[in-house]
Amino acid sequence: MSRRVVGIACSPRAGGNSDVLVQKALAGAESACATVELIAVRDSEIAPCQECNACLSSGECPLDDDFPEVLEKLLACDCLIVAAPIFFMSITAYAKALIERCQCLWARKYVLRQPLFPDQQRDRRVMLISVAGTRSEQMFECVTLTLKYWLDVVEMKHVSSLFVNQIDARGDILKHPSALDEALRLGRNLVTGPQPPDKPEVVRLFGGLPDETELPGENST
């Protein structure tokens, strides 16, 4: 059976740099015979969590918008590719709203003690893609930490990250084929790799340097 891979684009800009990378990663997964689908959060109506606490008793979010449809796909997939660019040293509002609404899953797991997958243990994996416009090597710490706690709730294992810095204007990423190649490779490995590693593979690239200086892939917490 082919693995089901969902890409989640969290940029407000259609066709931007992170969109290009998530589509390339999905192409890598598809080359490994996975079934792929792209969800652009900007095209969905997903309000942020209202902290009404209704989910603490029901395990469900009462807000009436597109979140249940996205959540259904998130829970059904085997692999997830999250593309979340950095705005003001944090993930975009689109990404944060989606993550916040998963408070209902936290309530199911830790308050109501209801397993997300009661009939089986599943090998569910995540690849993270993030781009930013400055040189700071600390730029991606925020998204890594947010992802860590979110993945605990959605019961997925962080397999790899692709971070590309000094990428800002639309189309900048197309000038750096190494980033496109890494997205393709990591997308394929997300599907074909053995059991997820204890620590994710992290690839850091600096797109704006004249010689396209690249830091090699490393293992990170």
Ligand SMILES: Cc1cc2nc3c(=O)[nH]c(=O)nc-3n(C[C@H](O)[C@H](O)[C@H](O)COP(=O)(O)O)c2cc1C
The other form holds:
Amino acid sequence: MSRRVVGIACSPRAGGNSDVLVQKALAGAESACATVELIAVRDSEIAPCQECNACLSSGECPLDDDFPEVLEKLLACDCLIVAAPIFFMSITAYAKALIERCQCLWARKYVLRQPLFPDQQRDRRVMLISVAGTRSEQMFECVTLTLKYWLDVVEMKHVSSLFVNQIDARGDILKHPSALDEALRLGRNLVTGPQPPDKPEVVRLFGGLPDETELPGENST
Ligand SMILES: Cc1cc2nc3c(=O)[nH]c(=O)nc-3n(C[C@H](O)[C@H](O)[C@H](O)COP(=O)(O)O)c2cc1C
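Can I get the form predicted together with the named molecule as well, since the one above is the form predicted alone?
Zooming out: every chain and molecule, the one shown earlier first.
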């Protein structure tokens, strides 16, 4: 049966660098006969968690917006490709809001003790894509940690990460064919490997554009 792959584009910029990469990765998955779908979170209305704690007793989020529709796809898919550029050393607010709203899954799992997939052990996999304007590899630490914690909640295994530094203006990524090739390859591998690896494959690339921005916390040269 063909695997269902959902790409989640978390940049506010349509046609931006991470959008291009997630589309490439989906094309790679599709070339391995997966069924693919792209969700751009900027096109949905998803508020951050309000910490009302209603989900701790119901397992459901009472907020009335587009989250349930996205959650349904997130739970139904076999593989996710999360594309989140770095904003202030972290994921974008769009990505963060979606992740925070999964607190209802955390409540189901750890408070209400309701298994997410009661009848079956699911092989669910994730590829992470991130791009950053500066050259510091530290930029991707926060996104990796956030993803790790979230994947425990949504019961998915981190298979690969594609991190590209020194990519800033819209379309810069198109001048970087090796990043496009890697996105395609990792997208394909996401669905073809018989077993998810014990450790994610991490590909780090540099755009080679001039880096004029020194941000606090940067220590690589
Ligand atoms: C609000 C904002 C914050 C940013 N913060 C960082 C940052 O902390 N570190 C960095 O390397 N790049 C930072 N960038 C640059 C983006 O990561 C970069 O432009 C990236 O290519 C955007 O990807 P996109 O085209 O997919 O949106 C920031 C950009 C914006 C707009």
